[in-house]
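Consider the single chain below, provided in structure tokens and representing the form predicted alone.
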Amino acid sequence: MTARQLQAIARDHGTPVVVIDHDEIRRNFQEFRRHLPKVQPYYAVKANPAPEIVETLYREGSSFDVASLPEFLLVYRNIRRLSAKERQDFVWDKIVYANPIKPQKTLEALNKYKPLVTYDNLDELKKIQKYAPKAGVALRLRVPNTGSMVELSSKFGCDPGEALELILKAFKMELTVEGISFHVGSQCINDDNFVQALNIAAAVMDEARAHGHEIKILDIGGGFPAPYNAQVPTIDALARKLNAEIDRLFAPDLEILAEPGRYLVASAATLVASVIGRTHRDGKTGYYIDDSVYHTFSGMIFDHCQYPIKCFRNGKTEVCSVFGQTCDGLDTISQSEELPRLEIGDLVYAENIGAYSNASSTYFNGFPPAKVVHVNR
């Protein structure tokens, strides 16, 4: 988006608002497909469960990956909507429910759909098995997570000694273990988590082969990392030791996917906001935007994000602090962004700001969400 088209939007629809350009997410998804071509995406709802990026990317040719009921209602409706020629009963290629902790009844509702769903433990299997017995089951493992923004290792997966007795109980319940999943954790700029992950997975699956059971979906999460700064590698170079490991690790049967959320979405979006106040203390100004870190700015708190502040203006730049319109004293958006000097009405932005961030918005303070305004349709 330009600087002029995103005034223009400001003006229009008044501040904050949130621009998500749908040309940006198709792009992201066709360079994904690109450089993983064995690989299904899985579009992570959770990163942000819009339901023009649901349909965008169903277009695309995308699935998805749910962590709720309300996830999965959302997607599947928006498919039953747009496939209404191609009716089908089931969602098995389109929907992954990968929370490995699921609520009974949720899995109540899910069972007439035969979905597939992961488990990490026996005590989930049994209220699977008890629950919704049509489901396929994939395990998910405990896999590296080091240098990912968010670990998650700690909270989900199965110690790799364990995943073999997981699989022969699964059968022994008459599920099916269609599937291994593992995760290396959100942001994650370390490509050795999924190196290791793979020959983790592969050993898992020769033990249950051996033990006669062909395991034949590889599920490798998410973790793909969205280029918040020049930092971040690039996928083309994630995507060549990913696809090395494929080829010399499964077989090419093997149907894999992946759960990729903030690299298709992160990009696609940028927060207008006006200035409200100024101030000066503590030996440099300060500035109060119409957006808080309880709102479109969450993604500071709950991703360990952070989203530099811009602004339409030239000149010479000062360090200066960034708050939110909030009465907390923790919503600081920043203690040291370089701005010129700016005016109570200005516009600021904050770029990359697509995942985790609007999706966690509050009403806290009794202030409403940032507005959203969908581009490129």
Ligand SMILES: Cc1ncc(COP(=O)(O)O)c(C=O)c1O
Contents of the next structure:
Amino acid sequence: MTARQLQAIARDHGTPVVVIDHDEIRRNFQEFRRHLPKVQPYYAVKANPAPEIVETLYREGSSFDVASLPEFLLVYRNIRRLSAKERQDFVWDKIVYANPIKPQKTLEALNKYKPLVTYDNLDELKKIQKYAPKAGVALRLRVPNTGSMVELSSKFGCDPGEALELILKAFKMELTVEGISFHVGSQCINDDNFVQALNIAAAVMDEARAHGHEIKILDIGGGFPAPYNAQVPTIDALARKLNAEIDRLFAPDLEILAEPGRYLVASAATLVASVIGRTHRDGKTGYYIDDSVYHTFSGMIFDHCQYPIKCFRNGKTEVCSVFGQTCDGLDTISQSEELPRLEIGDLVYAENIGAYSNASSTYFNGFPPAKVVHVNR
Ligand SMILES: Cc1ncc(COP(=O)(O)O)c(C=O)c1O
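Return the structure block for the form predicted together with the ligand; the form predicted alone was the one displayed.
Following is the full complex, with the preceding chain placed first.
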């Protein structure tokens, strides 16, 4: 998006406004496919659940990873609407329910769709057997998350040593283990996590095969990094390693899927906000803007992410602070931003803010979430 386009949108729609560029989403999706041609992307809807994004990605050929019943229904209803002639069994091709822990009511509601769901412990398996016996299951493995921005293995995934028993138990309970899944942690810039995870998954599949169970699906999760700064490697090197390991470890007919979230949408959104106040404290200028860490900047808290603040003015810069609009001291966006002197009413913006941002906006202090504007749909 150009500066002129962002300013025009802010003028037309007011601020704060999240501008989502669907050309960028399509570019990211096509890059992913080009680099990992054997892997079907299931977009992790949690990163940004805008129905417009679901539609754009569906039209590109994406499938979807969901983490709750509302997310499942959001995707199901949208793709049903867009694809009247789909085969009856399209749910598996298009949706994986990849939250290993599911409430009873969710399982009861999901059962009629015969979904593919993940599990990582025996209690969950018993719940699935009781409340969603028509589901196919995928076992989530605990794999190294070293150096990932958001680590997930302390919460999810069975130890590789427990995997065979959990697979055999599932078959005994007349559930079919269709897949093995893992997640290397979000914003993973350590390729070795993926390499180790693939090797662990291959060893578990070998064990299952030795007991007469051929696993058909490998779900390599999310973790593909978004370009937040110049240090983040591009997907090329990671894809080369992944493709080589996939060829080395698995049969060519294994169905492989991934659950990219931030890789597809982070770079597609820019937030434009207004300066609504100014102060001078601790020897520097501070600007208050009409968004906050309770709103579009929520990724600072929940996602451990930083979003540099930029502006449309030129001139000599000085170190300053940027605060959110709420009355909470925690609502500090930056203590050291380099900006020229700004006036109240000036626009500022933050790029790469499409993932885990407005998705977790609240109404704290009575301020509603930023308006979302979709461009190039
Ligand atoms: C099960 C699962 N799949 C996919 C994702 C998406 O991860 P990412 O945005 O790193 O690609 C997450 C993120 O938490 C997740 O928990």
